[in-house]
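Next up: a single chain in C-alpha cells, the form predicted alone.
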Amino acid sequence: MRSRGVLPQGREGETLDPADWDALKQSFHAAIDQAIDRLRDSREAPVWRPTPDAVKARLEAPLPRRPEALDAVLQRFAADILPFGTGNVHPRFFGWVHGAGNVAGALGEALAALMNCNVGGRDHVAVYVERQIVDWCKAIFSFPAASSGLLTSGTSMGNVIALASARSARAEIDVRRHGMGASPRPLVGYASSEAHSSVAKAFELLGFGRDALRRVPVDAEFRLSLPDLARLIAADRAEGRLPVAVVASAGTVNTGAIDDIAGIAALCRKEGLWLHIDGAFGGLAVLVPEFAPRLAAIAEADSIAFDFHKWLQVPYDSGGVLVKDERAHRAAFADRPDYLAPAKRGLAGGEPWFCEYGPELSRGFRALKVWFTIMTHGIDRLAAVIARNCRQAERLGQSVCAARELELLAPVSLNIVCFRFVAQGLDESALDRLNEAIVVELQLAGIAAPSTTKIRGRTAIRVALTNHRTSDDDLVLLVSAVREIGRELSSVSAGGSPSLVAAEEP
C-alpha cells in the first residue's frame, strides 16, 4: 500500500544528518575542489612525501567523544592526510604494480558511498550493474555467457575464491562438510616460482598448505617451464597426492613474464587439472593485439582472477573473478539460512546472489566506479593505455641497454623492467646495496618511485608501468636521476660505503 497523510520527519539530533544541508554541498564542493586541484597539479609535486612525524602524532589522538564541525575536519583532511598518499596517481609512480585510478571513477566511488547498497544480494539495481560488469568481462576474456563471476577486493581474493571452486570441484570428497583432512590423498597444486604470493596465500587459506603449492622452475623468459610441470604432476601422483590444479600468470609480478598459458591448458586437459590464470594486470593486455595472440588461451582455462585497480586504471579497490563452470563455483560457497531466503517478488528476490559465488555476505557497491570508468572512457581508450605503456617499457629497456652504467636483468616482455646501475670495483653484494640506495635516494627525493626486487638473486631496480600519465620524458628524467645517483653514491662509497649504509636504513 501506498503511504498516507503526512511523512515523518525525524527531529534534528536524532539523525546523524546535517542540520544545513546546503551548507553541507558547499562544504563537499570545497573538498573536491581541493581534492582534484592535487590531483591536476600532481605532476608539480614530489612523487611521494613521507608522513611527517608530527603528522603521525596527531594521528595518534584518543578515541574523539564529542563532534567536530565538519569543516574543521576537512581542515585536518587537508593538512594531514591528503598530501601524503602512496604517490601512485604521480606519472613518476612506477613502484609495484599501482594503477593511477582516474577522476570518472573516483565520481563513481563517492556516488557509490552515497547510495550505500549491500551487493550481497538481494533485487536492487547495485545488482544488475554488477552482472553487467561481469558480463563484460566475460567478453573481454572469450569466457562463455552462462559463466559465473563476481566483483573482489582484488586479485589476491580472486585467487581464494577461484581456488576453492577448484578444490571443491576436484576433491574426492566433500571438502565444505569433512574438511581437508578426511581426503583419502593429500590435494596439490601447481605455480611457477615466479608466481604472486597471494597464490601460496590461497593455498595456506584453502586448507592445503603452503607445502601442497609446487612452484615450477622457470625458462630462460621466467616462464613456467611445461616439462618440468609434467614431470612434477607424474611424480606426486606415482607418491599417492591427487593433483588438482595449475596457476598459470599472465603477467608475472617481477618480470610481467606471460606463461605458455595454451601448453599449460593442454596438459590440464590431459590430466584433468583446472587451470587458474592470475591475471592480475597482464591478463587484460588481451585487449591489445599486439599481445591478444599469446593471451588467448585464457579462454580455455577454468577461472580468471583480474584487477580492474591496475591496468583498467579504476580507483582502489576493485578486482574480479570468472569462473566457467557456475554450478561448481556456486557449490564451493553457496549457503541459504532461513534469514536469507529466497524470494520470487520483493526486495528478497534477486537470484541469484552474490553472496553464493564468494564468502563475503557485506559487499560494495564496487561495479559503481568500474562502470563509470568503462563508460566514460570506452574500453578501447583504456586499451589505448596499455599498449602505449608496453611501448614505453620496451623504449625503456632499450635505453638501459644503450646506457654504458646500466645492466638491463630480463626481458622486457610486457609492461615491466627490470634493470640495475653497475659501478666498477663493487662486488655483487655492494652492487646490490648500491641499487637499494638509489631507489631509496629517488623516493625520497620525490623524483620517482621505482621499487626493488630480485632477479636470479641480484637485487633490480624495478619499473612497472600501469599509469595512464606517464610520458616518455619522465621515463628519460629517470634514468638520467639513476644515473647521477649511481655515480654520486658509488663515488662516496669508494671511501668507505658511508653513503650505501645511510641509504639503507629509512
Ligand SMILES: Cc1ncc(COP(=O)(O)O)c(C=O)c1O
Second form
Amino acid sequence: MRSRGVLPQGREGETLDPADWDALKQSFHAAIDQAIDRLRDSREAPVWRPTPDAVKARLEAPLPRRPEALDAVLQRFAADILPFGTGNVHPRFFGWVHGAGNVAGALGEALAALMNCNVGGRDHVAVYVERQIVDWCKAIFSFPAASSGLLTSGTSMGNVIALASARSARAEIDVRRHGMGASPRPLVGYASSEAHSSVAKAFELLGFGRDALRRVPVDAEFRLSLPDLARLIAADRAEGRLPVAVVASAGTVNTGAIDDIAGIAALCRKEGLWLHIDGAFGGLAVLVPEFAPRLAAIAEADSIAFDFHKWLQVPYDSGGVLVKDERAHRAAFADRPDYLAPAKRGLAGGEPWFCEYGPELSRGFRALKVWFTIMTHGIDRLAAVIARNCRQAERLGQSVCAARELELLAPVSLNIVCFRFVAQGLDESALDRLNEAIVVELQLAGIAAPSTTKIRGRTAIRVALTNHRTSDDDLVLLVSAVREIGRELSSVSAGGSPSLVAAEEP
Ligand SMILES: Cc1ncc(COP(=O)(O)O)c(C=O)c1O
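Beyond the form predicted alone, can we have the form predicted together with the named molecule?
Entire complex below, previous chain first.
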C-alpha cells in the first residue's frame, strides 16, 4: 500500500521523479526536521547504542523488486537507522579521531546531492568551488599559489596521492609505464614507528611493499628520532636502495605527537628526499597561534594530506591533499583518452580537470559541505574549537595526574590523552584487561565513547578531543565514570566473582 502517493512517480516507470513534488517536499522537510531534532537532543541520548539484532536481521532482507512509498521508507529509516549511528555527534564521543560534524556542512552535503555534480572535471561551478577550497588550504598551510591539490575521501587517500606523486618524481624509471619491478634500485621511504597505518597501506598499494617503509624509532615524546632517520637513510644508500620520501606526522594517531618537521625538512633537503606531511588532524592546529610555530615548517614540505572531517567538523567524508610541484602531481595521474579530450570552449573546458590529480574520474561535490562549513562559521571560529579541545586535553591530563587511581601513559602534546585506571594487586595483563573492560562498559552504558590503544605495550584509555560539542563538564563526568567503573570491576575481580577482568576463554 502506498502512503500519500509521494514516490514512485505517477506515470508508472517513466522516470524516477515523484508525481507530486509538493508532497515530496513535505516528506523531505519532515525527515530533515526529525534528523535535526535528534542532533539537537543528542546530549540527552546515550552516546552510542548497539544496532539491535532485529534491526540487523531486517537489514539482511533480500533485494527489493517492487517500489515502496518514500514515507514508508522514511519510517524504516527513523526506526532502524537514525538511532544507531557511530555516536560521534554526541559531546562525549572521544574515540579514534572523529569529527562531530555541523549542520551547515550537512546542508551542503544534502544540496550537493540534489545538484548531483560530477567533479572529475569539465566546466561547471562545482569545479570552481573545489578550487576555492584548495586555494584556502594553500593559505592555511602557506603553500604557494602554483601548487596543486584536490579533495579526497580522507587522509588515507591523500597519503596515496601524495606518495604516488613522490614515487613518479623520484623514481629512476617511468614507473607508470614500466612498473616498480623495472627500477634498478628498490625504492624506500621513512616514517616514525608511530605513523598511521594508512602510510604503510599507501606503500603497499603503490608497489613499494610494506617493508620498504622504514619505521624510524621515536623519542620520549613519541616524535620521530632525527639521528635514527639519518642513520637509516645512509644504511639504505650504502646497501643499494633508493631513498625517495619521508612522511612526517603532524599529530600522531596514538598520542598527538608532532614530529620535528623543520628538522626533517632540513634533512630531506640535504638528502634530496620528498617530504610528505600526514597532517590528518594535527596539521590544522597551525591555525592556533600556540601551535603554529611547531607546524610552520609544513610550508617547506612537498605535500600534505589532511582532513576536513576531523578537526574542521565537516561531515564525513572529506579530506584533502596539496602537492607543491603541480607538474609532478599531474605527471603521476594525468591521462586524457579521446572520450575525455579537453576543449577550449563548452562543457568539456574547465582545464585542468581534477581527474588528472588523482585516481578517480567520477568525483562527488564534497567541496560544497566544506564551503558551507567555512563560510558559515569562518575559519577563526573553527580554529577556536581546535584551541579549546587542546586546552581541554591539557586539563584532562592534569586531572588524570591528580587522581590517585589514574596514570597518564603519554605526554599530552595536542588533543589526545592516554591514561589508565590502576588497581592495586593486578599484574600488567590484568590491568590491560581491566582498562579494555572499562572502555567497553563506558560505551555499552552510553556514558562516553573513548577508544583504546597500546602505549609502550600497555593498554590505554585513549581520549581524542576533536569534538566542538564537548564541554569541560563532559570530561569531569568521564573521569568520575572511569574511576567508578574501574573500582567496581576491580573489586568484583578481587572478590573472586566472575569478572569482566577475567582472561577471555581461548
Ligand atoms: C594521523 C592520521 N593519519 C591518517 C589517518 C587516516 O585518515 P582518514 O581516516 O581520513 O583516511 C588518520 C585517521 O585517524 C590519522 O589519525
